[in-house]
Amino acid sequence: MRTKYRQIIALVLAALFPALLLAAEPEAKTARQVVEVFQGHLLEAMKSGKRIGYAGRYEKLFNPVAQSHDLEKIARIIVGREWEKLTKDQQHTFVDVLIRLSVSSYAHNFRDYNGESFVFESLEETGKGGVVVRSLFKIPNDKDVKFDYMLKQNGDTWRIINIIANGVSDLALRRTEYTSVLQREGFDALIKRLNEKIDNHSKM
């Protein structure tokens, strides 16, 4: 008797079990959810920024940057056309130090907190596949910074490839400024250009 109650109690835990790890697994998060957890970890950046340093800003928001940002994405369209004329090497050296250069200029630019707050505003579907995440960066007695987060699906997963900063795209700028070197100075020269930004956020 006591075998065959053993018996039941296996095959309903076996008939539970693909259950149970389904419920285990993490939901995907909406593209609301994506930056606003991202934006959770900037203000706890900010937050411990003094103490912990530009050092300790930067460990803290690397897998935050990396988890939340398309860089691969954000790589290939700052380049254009010229991304296929890249080596493999290459293009994972120009996403390697991509993914750098952005943990290194949020550990620089979110380095201190003065009661700063994100804001969400509302959410945008565009035209291609992709939403728009308004919030606003609430400054105390300083005027508001308007953030639109722009993102894309990448297989389950919402991803940040661009974000606007009262008005002025970060991905415009970048793809001027970089396919402007990799134009007239070649891949060499915009990846020294690049780690000379990366180590001048880290002395600042």
Given for the second form:
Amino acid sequence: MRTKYRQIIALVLAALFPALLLAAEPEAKTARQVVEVFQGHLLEAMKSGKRIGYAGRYEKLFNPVAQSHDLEKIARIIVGREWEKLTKDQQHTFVDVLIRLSVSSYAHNFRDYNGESFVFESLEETGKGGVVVRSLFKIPNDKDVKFDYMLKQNGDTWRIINIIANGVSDLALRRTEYTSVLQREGFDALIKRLNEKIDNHSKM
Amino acid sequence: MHRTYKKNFTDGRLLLAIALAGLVFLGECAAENVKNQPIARSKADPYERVNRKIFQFNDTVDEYLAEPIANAYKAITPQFVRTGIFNFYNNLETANTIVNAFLQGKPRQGLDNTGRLLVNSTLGLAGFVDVAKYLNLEHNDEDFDQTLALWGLPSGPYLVLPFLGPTTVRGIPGILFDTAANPTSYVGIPVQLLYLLNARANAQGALQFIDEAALDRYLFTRESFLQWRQNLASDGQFASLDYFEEFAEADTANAAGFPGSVETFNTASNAFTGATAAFDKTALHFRTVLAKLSGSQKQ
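Having seen the form predicted on its own, can you show the form predicted in complex with the partner chain?
So here's everything in the complex, that chain up top.
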């Protein structure tokens, strides 16, 4: 009798095991989910923004930004051909500064909450294997702001590579500015100036 | 990263943030020393060297003249008064929006804006209160530059005009037409000055944003302006997908120019370059005089 129970338990476990494994490994998010999860974190940080201050918002947003944005790809696109001219250390430094700058900009600028919300509008596939998730940032008593998120797949996961707010592309702006500083003043000057921006965000 | 920041939403919306970069009065802040720096070439901005100098001149005028006056104005007028004045001028500009909506073959939008003008001019107390937005009659941004874009005219090179700020060659006939089609142009200089002053005062927060976000304010302003205009001209259809195609090739940095035949406009712009060279000397003189004045005040 006992052996029979053992066999049943073993069979049940064997049947459940793959399911348990699958459950342990979360399903890869869709592009829309990646954007919406990130927007949710941003709104959460805004809601507790006044209470937790800049440092709290920075901490709250670091992982959500790092996990939803493909900052290495963003870094490559921003510096373009210059990327190959950088040493491995310089590339790591640049990506690291870019993450910290992105998080600090969010923490600095999205500091409190006045009833704002994000609303999904549509999703478009692009010819180059990417998607654009279109959404609206709703602000009470003000005009909606269009936020278009461009995403590319990195392995199994979708990652944000650009955000276009009312038609103005963050990536295009950065590319123009950063490559100009790189060409005019060099890599160290660019990193120094980006670090200064991060410092200023924490102080203002 | 979101460039449209929370602070700007509350201060006065993204469009104002970009418009202030130059469309409104003297939209740039303190000068950045770019003298003797090699300039990375941009197809959209073949006259960058001259444009930067005019940008610096505008900065100087803004720093010593427009900003102090705007700050004083802001100190004595509450926000609701400034909003009311903004609404009043915005309502008058609707006349131009209507004309351009029809010229662009958008009769529905033209009629909506006509309704908007009528409602705000009457129920909205001559335009001081934006009643129409509660009736879902949204304000549209239409101007003659967008009309010319829709008619197929390329934008041509980017230009920075003294006092007026960023535009493109196509934007110049745009400015002339829009000025002629705006009732504000016919009501006397004091009214126009109040318009400029109010616009500058409302732009303060967004100007500060540019200061905080930009590594190079000239480039930041130029790129924001060109993208913003392109987005308006295409009614928002350009942005996302085209950028995606552009960025798909990660190693083609700086390859993008903006639509428009540079060659077509070279002749006109060369004349412009000559004129601005003379202007630059005036700007230098102006700065020197102001520096002396501020020095003597400190003593």
